[in-house]
Structures are given as structure tokens and as C-alpha cells.
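Just the one chain here, laid out as C-alpha cells, in the form predicted together with s-citryldethia Coenzyme A.
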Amino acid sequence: MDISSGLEDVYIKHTGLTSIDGEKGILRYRGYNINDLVEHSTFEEVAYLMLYGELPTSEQLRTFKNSVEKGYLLPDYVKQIISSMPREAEALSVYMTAFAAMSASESNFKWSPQTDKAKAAEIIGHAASVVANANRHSMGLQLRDLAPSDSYARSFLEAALDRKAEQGEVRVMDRALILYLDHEVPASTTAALVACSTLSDMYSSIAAAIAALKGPLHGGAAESAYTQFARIGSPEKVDAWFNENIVEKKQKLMGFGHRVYKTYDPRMKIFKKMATDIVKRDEDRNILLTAEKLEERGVEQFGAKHVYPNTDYYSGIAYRAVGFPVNMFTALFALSRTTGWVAHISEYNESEPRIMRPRALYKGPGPRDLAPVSHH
């Protein structure tokens, strides 16, 4: 008997959801590949893929639209929550706060599959007023609810950057809510699994998902990712940087490694043509010069390990060219995986869950009589 270190090669339960294939580098939402999503569908016919199984008719979409909508209206105490936070509050975790205060109204949460699609609506459209509002926080302005417009991608851009958002800015939304909108049971899926597996509501499921998520090694990547090529500061400096921190340090380079990839993340290929695609500023482009030299020099030391760049390596980029603060960068990763950790709840509740309760190796001091310690 041994433990999986890292719970590798652990199935933890069925899903119709999302299938990779870690060897080509395939993902697929429902069978569909993310290539094809990404270039014709939207993130709400996306979305309703995952909750319902099939791409939604007009009229099907019309009616989730409308529901999801209703979750642009944020109850005054949440936003009274938001504006109490710290202005230089990590977005992630302005979020994590206001879904563990909504989880005080769930007490007498009864899961059921006729009312989780809704409460899945719901809690997708809460999810982009508390993000857009974090941004509005951060940045001094006075909270509001989105406003329904012809997309969610539209809507909360508009909030959250607080101006009229162009198309080609809206379409990078609408492609990164659907990039990072489920990858089956990553380490903040499964804390939202073991949580609803005890029958707590989505809530605190999705809280639980929230505070895995924040992690380096996990959302936070695409923070460290950016900040990295900050640091670096142009193409010409990624082989000293490269050679001392990453050869002699041995530090991790982040936006590189994945458990399941062992080639390239199909949504890091997408996200690199985006960024390249969106960037104008100087500044913008100079990051992005420096992270290609640096994907070429990561891929050169780690290609033979089977460690290449994953969709946290150039995301960021696409999201500061829109207008976003490197704080935002991983609240935008929750945002859009919302919607796959509603989707595997809903998913696991209909399986009949068992409680989720492994078991640790016992290798502490066998059985002993205590004989009281004297104090005095």
C-alpha cells in the first residue's frame, strides 16, 4: 500500500464533461474540441453545452441569457462587503469572500436537478458582478451592477473596465471565458467536489474552489507567469535570467508544466495568437517579444521532459492588453471556471455521490501508556 503523491493517476469520478488527451494535446468540452468552440460558438452556448449537454437552440439560449442575467443583481450587502475589502485586495480573494457570505443565505440549500441549472445561472452571473466590482474597487470607482447587453464577455468588460469595450476586446473576453471555462478535476474542482460531497451547497462548493485555486502552481500561474517576463524585461536578458534562475536556482518557470500535457497546452496556442493579435502599446509588445524567446528557451530545456508552456503562459498577456491589472489575472481564471465547477457539481450530484473521505498511512509512534508529565 502506498500513497499517490499528489493524488497522480487518481479517478475520482465519471464525467460527460471534459476529455484531454494528455499525449496529442487534444481537449474537448462535451466532445467538441476547444478549437472549434473558441472559433464559433460563445461563451454563454459554451456555457449551456456544459450545464445541459447540447449546444442550446435559440430560444434555449434566449431563456439562459435571461437567467443568467438575473445574477448580474449583487444583494447591497455583498457589495457593502466588496467596498469594506483593502483597495489593493487581490481580486481573487474579494471573490472567495463574497461567495462564502452568500453561502450564509444557502442554509436551507436542498440540491435537486430541477433547481441546480438555475442556481448555476444565478451563481454565473453573481460571479461577473463580483469580479467586475473588484476591479471597480481597485480602482477607486463606485460599485455597480452589470448591465445585460448583447454578451456576457460585453457586460462585464464594461463594468469592470467602467468604459464602452471595443469588439475585437470583447471577442478576447468571450475566447478566454471559454479557454478557461473547465479542464475535468484540477486541484480547485476536486476541493469544490469534496465540499458538495458532504451535501454543502454550491456556495461554499465554489469557495473552496476558490481558495485551491489561488495558488502559483495552480490560477495564480498566470501572475507569476507575467510578472516573470516583467522581471526579465526584454528578449535580450531571457538567457542570463534563464541561465541563473531557472538553471542554477532550479526555480520553476511558470506558465510551463502541466500534470496531464506532456505537450503543448492546446489553449496556450490559442491565447499566443490572441495576445499577439491584441497587443499595440510598446510595452505591451515588448512582453510578449520577451516571453516568446523565453517559451523557445523553456521548451529547448524542458521539451525532452515533456514540460512545455500551458495556458497560463501567455493568458495574462491578453488580459493586461485589454486593460486588466496583473491582480485580475487569476480572478478572470475563476470567472470563466465558474461555470465547469457548477457543471461537475451539478454532474456529481446526479451520480448519487459517495462523501469523499481517503485515507491517510499511519507511520507515527505505535501504541503507548502515558504516564503523566509532572509540571510542578
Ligand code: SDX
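Shown: the form predicted together with s-citryldethia Coenzyme A; wanted: the form predicted on its own:
Next comes a single chain, given without company.
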């Protein structure tokens, strides 16, 4: 039998959520091109689209936003748990712990098409409050619930950064939330589906997804790419660094390559423009110019092999320019992807779900006679 290492090209479900053309570099949510959604829709509208299948009317959007905003209020015991964690704890660990804790209130949870969407909206609201407070806790600030505003992105930013957010920053955050919202069934989404296939509750399923995202091969790519740019130092040093580390030492070029895309990741192009438009500080501008120079060298070296920059290449530069520290990048990815997770979870359980139970092909010793230990 053939074993698909890493489950590459193994199909585990039908989906009406996300389609990817890896050869042409096209990403669509519910049939809509990602470029059109980012340009003309808000995160709340796209979240509704993913959960319900159609873009909302004004009234549907108002009702949905109200449901999400109710989730801005975190249970007191969750805030106590966040406050009790070390200030230097990874934001993603705080996120995972908070969601595992909230599963404690789900002892009577039952999957139902009538209630799943309401629970999903609550979870989207909780996610913003948890991630915002993870950042506040790391800054030594008192925890607080998000305040409703004109947008999810603004409410999140102003709580997380403890200041008023500029309109340009809100727009970058809103677009980033859309860009990272879903990407079919990578490791974290698969982990969520494995958990929910056992009829576990949504909070536990999200905790499983976060645990998978936490690994550096999945969620940590934006942090790795940004750290790489900072380590190089300036555009003038790119060629020497590239020759020594990538050409001679054969090290991995962070932010390059994707399991699905064989050309430019369409999300990367949008993040690059966002980063270019939002950077103001000299430090951020230097990082951006370094990344652009490194992109040129990387494409020269790997383009013939269909290896190009992915969405994580420039996203960290945009996040940093908005005001987030590098160690928050993966949590920001998770905040966005939570909507994709709940959409996949709902879709899976509204079909004819089966518990996921793959097999392992045995290749150990053949039958052996047991000699009691005392006879050895």
C-alpha cells in the first residue's frame, strides 16, 4: 500500500467554503475571488458569507454583528486564567488555554444546524477578546472586554493596543482578517475536524486547532520571515547573506514555498501592498526594503522550481507597522483563522459526519513467542 506522508493530496471532506487553484494562484471563498472580497467587503461580511453561504443584507449583517459583540464579554474565570499565566507566555498558549477552559461550560453541548451558527458567532467574539487580552497581559495592562464599535477590527485593535486606532490601521487589520480567514484543510483545520468528528464541542475543537497551529511549520512562518529580515539588517546585506546561507549552506528561505501554490500566493501580493502603504517608521521601511530585495533573489533562485513567496512573507511587516510585537503574529493568524475553523466545523457536522479513524500500515516484527521476563 502507498502511504501519503503528511496526508499530501488526501481528500478528507467535501467543502463549499474555499477553492484554491495552485497553478494559477487563485483563491476563492464561496466562489468570490479573494481580491474582490478584500477590496469591497468587510471582515464581518466575509465571516457571514463563510458561515451562511451568501453575503448578508444590511439587516442580516446587523444581527450577526450583534451576536459577535455578545462574545466580546469573557467569563470572569477566563480572565482570571489569563491573568494568572506568565506575562512572557506565548500568546497562542494563552489562546489555547482560554478556549480549553471555556469548553468547561459545554458539558451539555449538542451539535445542531439551528444552534451551530449562533455558537460560531459567539466564538468569533470570544476570540477577539482572548487575543486582545493576551497582548494586554504581556504588556502588564489590566484585562478588559472589547467595546463594540463600527468594526470588529477596530474593537480588537483598540483593546489590544490600548489606544485609538487610525483608520489606515483598522483597514489593514480588517483585510488581514479576511486574508487569513480560511485556506481549505491545512494541519490546524484538520485537527479541528478530527476533534469535532468525535462530537466534541466547538471550544475543544478550536483548542485542538490552535495546538496544531502552534507549531513553527504551520502558524509560525510570519514570525520566522520577519525575524529573518531583521537578522539580515538592510537591503545592502541581502546578497552576501543569501549567498552564504541559502546558496552555500542550503538553509530554508523563510516565507517561500507552499504545499499548494506553484506560483505567487495571491494573499502575499495583497499583504505586500498593505505593508508598503502602512509603514511609516524608518525601522519598518528598512525591513520592507530588505524583504523586497530578498524576494528578488529568492525568485531568481527558486522561481524555476515554482517556489515563490507565500502569504506569511509580508504579513508580519504589516502587523508590526500597525503596532504588534513579533511574538503576536501567530496569534493574529489564529484570530482570523478561527472563523474558518468554525465554518469548517459547522459544514462537517451539517453533512453526514463520521468519526475520523485513519489506519497505520504495520511494518514491525512478525509474530513472536512471549518468554516471561523472569526467564530472561
